[in-house]
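A single chain, nothing else alongside it, follows as structure tokens in the form predicted alone.
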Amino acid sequence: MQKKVRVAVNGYGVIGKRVADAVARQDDMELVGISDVVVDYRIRVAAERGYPIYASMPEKMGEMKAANLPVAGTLEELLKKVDIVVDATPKGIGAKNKPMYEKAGVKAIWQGGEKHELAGLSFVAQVNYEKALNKQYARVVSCNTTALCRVMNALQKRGLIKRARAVLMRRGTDPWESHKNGMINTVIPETKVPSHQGPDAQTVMEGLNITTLAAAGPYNLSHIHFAIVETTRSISTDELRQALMEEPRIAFVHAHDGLVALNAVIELMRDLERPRHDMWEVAVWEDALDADETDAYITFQVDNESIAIPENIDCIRALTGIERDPIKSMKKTDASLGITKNFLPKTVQMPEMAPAMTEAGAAYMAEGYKGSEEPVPAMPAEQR
């Protein structure tokens, strides 16, 4: 039997909790604790679920034990017991831990708010995972980042795409915190051009021609990305809607089917009861997809506290060569957190595919990757 990778999540925010919860459910990794600083309710969930924790910063252990939290030691203590690290601190914080994890040996996985050069690699699971085999470090990107790449990818590698241009709406703040800093009543653009997730795409696509333009609204509802791509030639609405069919954890979603809106659609991952209304699929509205001699037209909502979890349980498996097939390693991912093609398989047929498909479009299309009728699959026992 294959010994588990051992992890440790250096982070219990946003993305560090969803991470954690997703590395507990894998056959192949064991949790071996999370560390952070604070002593809140966000802690004292990873406490209810039986997570070993460990104080971030040695001078915090006393306060945090104080608060009655069962803190096992320090971060560098849990460090020597794991085989990789996921950095999930705020942006900045991470950069600053490189030196301690290069003392303790272990690999690492930083998020989308390092700089790419913290890594030297950008990664997202379908575009590059054989560039991350066994390599020391990556860098998972951003939740806008992702989705640009999921989508982009689907054309990029049938040699479609001259130039592409994108605009981002992103949500004001994250549910969580929106009592801090939520706006009201406007729209903040930013006034830099390309906004930073063009470029960090072509950290992961190399020869990707894309601009994009973002800008900030009064909604806290994950973001939405209206995409206009130039094609090398000719393409019908059909064959963008093949494209994005074959295409890894890209979902589709009807405005006819009352999803009119990123709260409906929020709002079915509630009823479809995904944990923390997570949505790990880029969803893209199937009836707003268009193609025309010159260009493919695509609207998609991001989930931003969520898409990009998938991405760092397959960055685990790549950097510690535990699986060497990319994706082998997303179909065991995707069935572990309940992904899916089709949100609502026994009422909505997906769209027709079209016989010719790409070796990697059929692969990952195999039987079981239609859309899943079973619900997602409830956590172990141990760490509810």
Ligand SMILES: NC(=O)c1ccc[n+]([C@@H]2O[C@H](COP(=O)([O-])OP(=O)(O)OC[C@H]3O[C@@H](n4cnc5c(N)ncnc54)[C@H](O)[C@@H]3O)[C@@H](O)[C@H]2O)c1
Contents of the next structure:
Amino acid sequence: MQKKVRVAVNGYGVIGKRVADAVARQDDMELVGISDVVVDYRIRVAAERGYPIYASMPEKMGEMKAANLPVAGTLEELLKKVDIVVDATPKGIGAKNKPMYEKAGVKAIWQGGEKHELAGLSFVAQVNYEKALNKQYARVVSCNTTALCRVMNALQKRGLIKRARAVLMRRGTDPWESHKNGMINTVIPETKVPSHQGPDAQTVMEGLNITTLAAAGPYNLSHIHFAIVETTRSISTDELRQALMEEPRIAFVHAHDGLVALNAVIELMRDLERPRHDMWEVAVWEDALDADETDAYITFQVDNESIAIPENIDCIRALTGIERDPIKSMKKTDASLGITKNFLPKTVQMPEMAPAMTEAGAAYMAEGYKGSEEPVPAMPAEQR
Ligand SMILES: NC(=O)c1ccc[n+]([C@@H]2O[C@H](COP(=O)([O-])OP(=O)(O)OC[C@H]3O[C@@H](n4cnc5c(N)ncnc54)[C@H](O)[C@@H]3O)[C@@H](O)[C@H]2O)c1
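Could you switch over to the form predicted together with the named molecule, since the one displayed so far is the form predicted alone?
Next comes the full complex, and the chain you just saw is listed first.
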């Protein structure tokens, strides 16, 4: 049997704790340890999970031990035991960690808060997995950029995009820190045009013609995007639906099922007993899809806390080369997390797939994602 890839996660916050749980679910990876600098309830959960805990800064060791945390050593010591580190520290700190990773000779993955140039490769599994094969470093792009790339890839690979425009309505803050940050009763527009997400998507999808505008609002459950895509030829709504349907990690939701707003979709994730109500898929409102002579219209929800988690898992496989085939890696990740094409397969029909699927689409959709055959698995009790 192939040796398991040994993984460290540095920064056990919104992203890091989810990456750690996802790594622990993979049969080809071993979570050797997690590392942080805090002593509060967040890292105590890692101890409950049985994850070995390390101190990212040696000077924090004493404080962490004094707080009764079972600290196994310093991050530098952890790095000696792993093949790859996933850095999920706050924006800017990841860049400062690079010399330490270089010195330890480990591969590293950063998150979207860091600049593209830090890693030289920005990653979204279904777009550029092969480019990342056996590379030393990569950056998994932000939640918004990941969602834009998944949706745009469905159309770009068919040569359908003349020019895309998207408006991003971002959440004001994350739930865990809502008592510290966030706004009330207002919306704050970004004054830079384009907002950074459009150019960021171009670091993954070269040649994508896209302009984004963004704002943040007074809510903390995910983002919503409105995309208007000028097409290279007139397409039907059915063709648009088909393109999105066969694109990995996009699932349809319907207003007529009561899924009329961001909170309703997140409530569905809770009812499905997904961990931390995570939605790793981009949720596209099928009811709101439309296309006319010149444009396609797409409305979609992006669960910022979780959408990039499967990308981190696939990125580990790509950088370490343990799986060369992007579709195989994505399907393995999807099965381990319960990523689906249909959130309610027993009662909600998927649209009929036309025979004209792309080769990659057919491979992804084969064996699975067939509605009722694929119920979403509940989390094991110990990880809820
Ligand atoms: N929150 C989101 O919605 C989201 C989505 C996608 C990508 N990202 C990106 O992921 C990265 C992490 O963001 P987050 O939201 O998880 O942040 P977070 O603040 O929730 O978590 C960061 C963690 O790193 C720890 N930390 C702080 N300094 C450290 C140090 N020197 N060494 C080790 N650990 C340290 C913190 O204690 C905290 O546990 C950022 O690049 C961010 O832009 C965030």
